[in-house]
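Shown next as C-alpha cells: one chain only, the form predicted on its own.
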Amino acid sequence: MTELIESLLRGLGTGSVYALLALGFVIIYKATRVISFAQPAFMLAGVVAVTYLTPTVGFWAAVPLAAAGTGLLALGVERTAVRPMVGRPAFVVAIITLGVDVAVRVVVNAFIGLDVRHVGDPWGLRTLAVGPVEMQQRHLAAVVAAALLVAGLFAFFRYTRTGLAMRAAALDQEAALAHGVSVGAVFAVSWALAGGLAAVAGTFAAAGGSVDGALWLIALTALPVIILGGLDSLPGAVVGGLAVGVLQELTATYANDVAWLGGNVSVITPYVLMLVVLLVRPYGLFGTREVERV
C-alpha cells in the first residue's frame, strides 16, 4: 500500500507539469484554433533563463522573471511569425510554429553549452515523510504551484475584462469583434500566457536534476494530454495531465512485475490511453462536440 500511495503522489507531481504545459496548448488553441508546436521551445527557454537568473536574484525571483521573459518571447513570436499568417489554413500556421520551435531550441541550446546547468531549486531530491509514506518535495511544490496557477487562471478568465474578452473570442470571433473585442490582443495575451506557463512547467520538470537540450521532449507528452482532455477544454487539460502523470508512474512502478512488458512501457502509456479514450470519445473527455450542418 505504501508503494501505491507513493506512486500516486509522484504521479500527481509529474501530472502537474503536464497540466501546466497542456494549459498553454489549450489557451492558444481556444484563441486561434491552431495547435502551437512551439511550446517545447518556450519550456526549454524558460528553464535556461532560470539557470542564468538564479545565481543573481535567487530561485524565487528567477522563476517569475523567466516566466515573464518567456511570455514576452512568445508574444514576439506571435507578432512576427504567426500574426502575418492570420486567415491562412490552420495547417500552415501549425507548420510555422513547428519551425519556430526548432529555431528557438537551436538558439537556446547554444546558451546551455557544455557545462552542467541546474535551476537551483531549494528542494533537490529531498523527501517529505508522513509516516511510512515519502514524497519528494519537488513533486509537492509542483502540485502546489499548479493549483495556484490554475486558480489564478480561473479568476483571470472569470473576473477580468481581458479574460472575459478571451472567452468571448474563443466562443465566436466575429461576434466578439462586433462587440468591440480586440481579437488581435486576445491572440497576443494567449501566446504570452502559454509561454509563461511553459517556463514554470519546465522549471519543475528540471527540478532536482540537470538541464540539457533533451528536456523539451517532456513537452511532447502534453500532446496526448490535450487530446485526452479535449483540445478546447481547460479543465480537461488539468484532469488529463494529472491522469496521465498518475498512470505513467503506476505503470513505471508495476510494469517490472510483468516480464513481457519491459521496463520502458511507461513511456508509451500516455499515447495508449489517448487512443483508448479517442475510440470512445473522439472529442476527448471534456472537449466540445462540433456539429456541422450540411
The other form holds:
Amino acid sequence: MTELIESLLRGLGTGSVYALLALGFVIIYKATRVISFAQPAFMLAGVVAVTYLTPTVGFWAAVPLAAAGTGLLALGVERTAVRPMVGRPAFVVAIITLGVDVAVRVVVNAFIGLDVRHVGDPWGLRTLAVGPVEMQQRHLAAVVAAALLVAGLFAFFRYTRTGLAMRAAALDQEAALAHGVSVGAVFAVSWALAGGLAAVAGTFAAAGGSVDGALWLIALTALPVIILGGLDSLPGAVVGGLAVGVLQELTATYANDVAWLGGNVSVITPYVLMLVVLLVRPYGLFGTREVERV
Amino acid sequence: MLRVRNLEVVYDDVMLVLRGLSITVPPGGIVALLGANGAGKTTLLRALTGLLDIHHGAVVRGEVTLDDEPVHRLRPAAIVRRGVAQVMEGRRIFGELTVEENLRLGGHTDPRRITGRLSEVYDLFPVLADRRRRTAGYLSGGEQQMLAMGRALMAGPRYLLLDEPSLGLAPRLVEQIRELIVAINAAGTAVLLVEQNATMALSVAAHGYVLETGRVVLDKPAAQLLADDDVREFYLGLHAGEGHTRRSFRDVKHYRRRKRWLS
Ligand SMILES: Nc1ncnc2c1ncn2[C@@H]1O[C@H](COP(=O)(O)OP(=O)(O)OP(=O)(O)O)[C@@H](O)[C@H]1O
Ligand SMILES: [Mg+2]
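Can you switch from the form predicted on its own and show the form predicted in complex with its partner chain instead?
Starting with the chain above, the whole complex follows.
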C-alpha cells in the first residue's frame, strides 16, 4: 500500500512537469492551429538560464527571470520564424518549429558545455514523511508550482481582456479580428506563455538532478500527453499530464515484477498509451471531435 | 460619411469581384444594399472593415473613405476604433463563450467603456440580459442574431454594417430585428443593411442600392425601389408571370443603364 501511494505521488510530481509542458503545446495550438515542436528547446533554454542565474540571484528569483526570458525568446522566435509562415499549411509551420527546436538546442547545448550543471534547487532528493509514506520534496514542489500556474492561467483566460481575446480568437479568428482583436498579439502571447511554462517545467524536471540533453526526452513526453488530453483542451493537458506521469511511475514500480518487460519499459508507456488513444478516441479525452490529427 | 468610390476588389490576385462600385452611407442614415447570391455584398463589407486580407482579397482600385480619410488599408482594429462595426454573415457568435463574454469581446477596442455599454445593450436586448451567463451556442437563432448585433454595438460604432440579419429567421423575428434596427438608428448610429429580404430592408432604409456581379445597377431612394417593377418582381416575388422561370436582373434591359460615378 505504501509503495502504491508513494509511486502515485511520484507520478503526480513528474505528471505536473508534463502538464506544464503540454499546456504550452495546447495554448499555441489553440491560438495558431500549429503544433510547436520547439517546446523542448525552450524548456532546455529555460533550465540552462536558471543554472546560470541561480548562483547570482538565487533559485527563487532565477526561475521567474528565466521563465520571463524564455517567454521573450519564444516571442522573438514566433515573430521572426513563424509569423511569416502564417497561412501556409500547418504541416509546413510544424516543420519550421522543428528547425527552430534544433537551432535553439544547438546554441543552448554550447552553454551546457562539459560541466555538470545544476539548477540549484533547495530540495535535492530530500523527502517529506507523512506516517509511513515518503514523498520527495521536489515532487511536492512541482505539484504546488503547477497548481499555482494552472490557477493563474485559468484566471488569465477567464478574467482578463487579453485572455478573453485569446479564447475568442481560438474559436473564430475572423470574428475576433472583426471586433478589433489583434491576431498577431494573440500569437505572440501564446508563444510567450508556452515558453515561460516550458522553462518552469524544465526547472522542475531537472530539480534534484543535473541538466543534460536527456531532458529533451521529458519534453517529448508532452506529445502523448496532448494526444491523450486532446490537442485543443487546456483541462485535457493537465489531466493528461498527471495521468501519464502516474501511469509511468506505476509501470516503473511494478514492471520489475514482470521479468520479460525489462527495466525501462516506463519510458515507452506514454507512447503505448498514445497509440491506444489514437485508435479508440483520436480527438483525445477532452478534445473537440473535428480537430484533425497532424 | 462612409463612402466607397469606384472600388475594385480581387480575390487570389485574379478573381475580380467588385467592379468599380460606389456607395455612400450618410451619418445617421439607413442604407439598404440588395443583391442576389454572389453579387459581392459580403465582399464589400469585408473591404469596409479590413477583412479582405485573410480571404486573400485586396482592393486594387478605388477607395473607401470615412469622413474623407481613406480607411481601406487600415487593419480591422483601427477601423473599429474609428467607429465602423460589422455583424458578419451567419452571426459568427463565439458559441463556447457566455453571452456576456461575447459582448465583452465586442468592446475589446474600448475596454474602459465596457460596463456602460453592457447596460445599454442589455436595455436594448432584454433577452440577452436574462441569458447573460448562458453559453452563447445554446441560444436560439433570433437570440444569436441579437447577440451578434449587441456585440457589434459594444464598440460604440457610428456606422453599423449588418450582413443579412434576417437570414433564417421566422417572420415575427424578422419584424423584431427590423424594429431593433430602427431603434439603433434612432440612437444615432448609421446602418448599412445588406439584405436579401428586400421588403424588410427597404421598409427601414431611406436609400437603397441594388448590386449585381460587383456593380451597382440601381441607386434610388428606398420608396422608389419598392415601387420599381423589376425590384418587385425579382426580390419581392410579386407579379411573376405564370409558367416561366424567374428572370435574372441581367435580362432586364434598363438596368444596363449604369450611372457615371466619377464626380
Ligand atoms: N474568399 C474568397 N475567395 C475567392 N472568391 C470568393 C471569396 N469569397 C467570395 N468569393 C466570390 O466572390 C463573389 C462574391 O461573393 P460574396 O460573398 O461577396 O457575395 P454575396 O453577395 O455576399 O453573396 P451571398 O448573398 O450569397 O452572401 C462570389 O462569386 C464568391 O464566389
Ligand atoms: Mg454574403
